[in-house]
Each structure stands twice: as structure tokens, then as C-alpha cells.
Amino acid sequence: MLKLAGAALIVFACSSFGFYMANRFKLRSLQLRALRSLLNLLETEMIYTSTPLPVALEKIARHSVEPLDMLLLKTREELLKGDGVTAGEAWQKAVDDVKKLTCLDEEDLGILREFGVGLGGSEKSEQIKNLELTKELLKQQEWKAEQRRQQNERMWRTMGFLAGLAIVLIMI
């Protein structure tokens, strides 16, 4: 009876790992979509209300999902410290701080870091062009993420369960 319980536990643990990995593909797509939405809100704040960046980041963070709200709030926090940090530096530091909480890959994070270079340091029209470019790049990344999700999601789920069964068979 104890062996049966152990075997079931191994299959359950391996299946759970497979579902966890499959879910990361889905979350990456969702986070990229949320980032584009977030940048749309930031663009609106810049164009129509000319809201100061820390205030705009706080407003947008309230409408954002975790962990992307942390990206905005950490950027805001760095800007308000008053250590002479530029908006771009604050953004890049926040990206580095939040990257472990997201499902974004290095290419996605590189796009976000590049966005930070032009944030708050140039003319309004240049910042809007930077926003448009970043949104387009994130859209392409979202498409790639969706392709990878379709290729790998089912594989991870199946592989997790089969790996658990294989381990149990080896142990018998």
C-alpha cells in the first residue's frame, strides 16, 4: 500500500511539474499582451493629460496585473527617491528587479530595457515614437510566444505525466 501511495505521489509530482512548465508558455503570452496594454495607457497619459511620469506610473499600475504592476511601482519608487536617477535608469533597474517574477524571456526583457533608454529623456514626440516601436516589437514577441505555446504546451503536460510513469516503472 505504501508503494502504491509513493508511486501515485511521483506521478502527481511529475505531472504537476509538466503543467507548471506548460503554464509558463501561456503566461508569457498573457504578460506580453498586458505589457502592450500598459504601454497604450502610458501613451494616453503622455499625449492627452501630460501627467508627470511617477503619477502616470502609479495610475497605470492600479490597472495592471501582477507582476507587471511591480515594474511600474518600482520605477516610480526609484524616481521618487531623488538620487538623481533618470527615468531610463529607474526603468532598467525595475526591469532587472522584476524579471524573476515574470515569464518573459531575455529577448522580451531586452526590448523593455531598450524602451527605458528613451523614457523621460527626450521630446514628447520622440517618446511616443519609442512607445510605438516598443509596442510593435512586443506584438511580434507575442506572436512568437503564441507559436511556442502551441508547439510546447501539450508536450510538457504529456511529458510530465509520462516521466512520472517511467520513474515508477523503473523503481518497480
Contents of the next structure:
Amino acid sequence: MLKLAGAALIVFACSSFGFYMANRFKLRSLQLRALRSLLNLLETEMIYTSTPLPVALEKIARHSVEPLDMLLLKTREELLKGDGVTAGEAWQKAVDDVKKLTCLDEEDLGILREFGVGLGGSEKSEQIKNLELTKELLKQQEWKAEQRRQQNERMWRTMGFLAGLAIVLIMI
Amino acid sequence: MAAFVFSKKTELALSSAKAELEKLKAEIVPILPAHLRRILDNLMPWQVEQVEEIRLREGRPLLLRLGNTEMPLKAEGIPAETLGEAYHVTKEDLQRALQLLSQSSIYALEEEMRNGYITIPGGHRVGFVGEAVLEQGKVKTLKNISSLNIRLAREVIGCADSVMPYLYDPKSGKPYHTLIISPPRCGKTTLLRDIVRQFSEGIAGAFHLAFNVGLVDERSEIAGCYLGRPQKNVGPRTDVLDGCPKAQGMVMLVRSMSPQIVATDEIGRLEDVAALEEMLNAGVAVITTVHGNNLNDLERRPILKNLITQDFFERYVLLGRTYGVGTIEAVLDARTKENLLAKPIPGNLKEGVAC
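For comparison with the form predicted alone, would you give the structure of this protein in the form predicted in complex with the partner chain?
Zooming out: every chain and molecule, the one shown earlier first.
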């Protein structure tokens, strides 16, 4: 009886892990898309309404999904501390602070860090270039993420369950 | 007993001066790059009091302007003996300072870039120059900013105390049309600010001598507005039209806020004079300033000549530096050209107040 319970637990744990991994692929896609729409909002605030960055970040954070709003709020917080930090540095620090909470991979994070370099530090035409470039790069990442999701999502789901079964069989 | 009271008073004065310095530092420090933040720390309090300008020029020495002297600084804030020893400001420093003072929103500074200055919290002004980007022959924006000039704004509450009695009719209580004539850097903006404040609060706190004042602050110097809100004390009955061209602003104020007094700084253009004449017809008292050493100077300037010969104003206040910055050299009755002061009044402005 105890054996059976143990076996069930192993299968359950392994398939949960499989589902978790599968879900990460899906979430990465979603987060990349959310990032792009976030940048669109940021562009509107910066270019068309000339909103100062801290105000713009707070505004957009209200419309953003879970881990990404933290990215914006942390940047804002760092910026307003008055420690002599520029928006670029604040953004890059925030990226590193929240990366554990997101499903983004190193490549995605690299694009975000790169975006931080020019953030807020130049006039509008330069800012537009930076925003457009980042959006384009994120779009490519989104496409890649979608591909990988299609390849891996089902595999992880079934593999988790099967691996659990295999372990049980070996142990029995 | 008297001695005790005296010492208590000095102590109070000292602690309030100290608090003011702390406030000043708290306003200036956030816009400086981290490694330059200590530049005010190593100065004596009386030196900090005198700091007028902090100059950052790319590739050139870091300079402080104190009253009539200059002080090159090392990065740690220690005064340098020669210019060569001083800290040389880098492009990175300027870029960073610009980002810090705009809260990293340089893209939002279009208007300020065109004008070449920005007002920061506390009413201090930062001017900048660089490479002008033209559009149809007009300056569209500046890029590659190469010099920053941080001008510290100070208010001296009460510096108009000695002239106030001459600026209104003691019988009817009606304020006179007043022109403050002053060479640059003699404290005319500071004086104007305090006159505005006193009229607004009521002279000597008297309600019947309190007026609604409309202030057109074209260069954000008088009230030092940040996001539209005055950072300097300009009185409870003062409406500030910030960043608005003077001539247009005066007319707007009369229509919208029904002021009894309109105040503005540095008149000199043709349209300013036309607007002043309109104020006269609207029955509004005007207090304004102009660059010049004396009345004769103004009569030589074609645009201002009429104002003088037609006796538009009722009082002229002449500033100078006979007894230091802010010395009130004379208060003239415009009709008789008679000096109402027995002798010049030394300014109680501290040395080093920017105009």
C-alpha cells in the first residue's frame, strides 16, 4: 500500500514538473508579446505626450501583466532614489532583479539590457530608433519562442508523465 | 539678560542659515554625477553661501563662481590651486548630469532645449549649450551638450523692507507704477520677488494694503516654478503665469485673474512697452525691472525712451553695488526726479545673489 502511494507520488511529481516546463514555453511567448505591447505604450507616453519617465513607467505598470510590472516599478523606484542613477542603469538593474520571476531566456534578457543603454538619454528621434529596434528584436524572439513552444510543449507534458512511470518501474 | 537674548537670537539665525544650506545642498546634489557630489562638502559654510554658479564644461576645469571670485575644484571638492590641477569635466559627466536633472527624460525637454535652460525643484536654473540643430533656420534643439551652468537661486526674504514705504501712496494705499533699474547681477530679480511677496502678503501685514498680484515669469526666475508650482515665496495672493512671453502674459493676466498689480522682469522689447501702456489703461499697477545703470542709460534706448519721457512710471528704484550686492542707490519720484532717499541703503542681500 505504502509502495503504491509512493509510486503515485513520483508519477505526480514528474508529470507536474513536465507541465511546469511546458508552461514555461508558453509563458515565454506570452511575456515577449506583453513586453512588446509595453514598449508600444512606453513609446506613446514618451514620444507623443512627452511624459517624464518615472510617471510613464508607473502609468504603464498599471496596465502590465505580473512579472513585467515589477520591471517597470523597480526601474522607477531606482530612478527616484536620487542616487545619481540614470534610467539606463536603473532599467538594467531591474532586469537582473526580476529575471528569476520571468520565463525569458538569456537572449531575451540581453535585448532588454541593450534597450536600457539608450533609455531616456537622448531626444525623441533617437528614442524612437531604440524603441523600434528593440520591438523588432523582440518580435523575432517571439517567433522563435513560438517555434520552440510547438516543438517542446507537448514533449515535456508527456515526457514528465512517462519519466515518472519509468522511475516507478525501475524502482519496483 | 540682554546678552542672553542676543545669543539666543544669533543661535537662531545660525541654525536657520544652516538649515538653508542643507536645503540648498539637498536640491543641488541630486543632479550632480555621483563622484562630484562632494564638491560643496569641503567648503566653509560662508563659502557655500556665496556659491552662485557651478560650471561644468566638457574637457575643462570644474569651476565654482562665488560672488566676484572663482574657485577651481578637484573632484573631491577640495579647492585647487591652479586650473591645471582642477578636475576636468568629462562628456560622461555632462550627459549624466543632464539625465539626472531631467529624471532621464531628455526626450521630454524639447521646449527647454530650444530655450537653453531648465528650472529644477527649488527654483534653481540650469543653462546649457551644445550643438544647435536647425529646422528652417530656427533652433529646433541642442545636441552634444558641452557646457552646463547650474545657477543657484536664493531668495532673501525681507530685502525689500527698506523700499516698500516708497512704493505706494500712503494716503490712498494705491501702489505706484515702479521701475527697478539695475546693472546685471545686482539683485534686481531678488528685490522684485520680495516686493511682489510683500504686496501680496499685505505691507506690514495690513489687510487693506494687500493686493492680488499677477506675475508673468517668462524665464521662471522670479517664482522659480517647477511643474507650474512656485518654489519661491511670492506671497499668498500671487498668480504666476510661468514661462509665458511678457507682453502676451500681462494681457492674459488682466483678463483672467483681475490683478491689482502686474509684475514682470526685464522689459525691453517693443511689444513689452505696448503691453505696459495697456496695463496703465486697465488701471493696474505695474512693477517691472530693466537693465541699466541710470535713467540716462534708458533714455538712450529708443524703445524705452518713451516710457521715461512720458512719465509712465511713478517711482524708479536704482540698484548698484556701492555697499555690496543689492545696494539701493536711489528711489526717484518720476515727476520731480527727486531722490527720496537721504543716502544709499546697503543691500541686506548676501554677496553673490544672481539677478
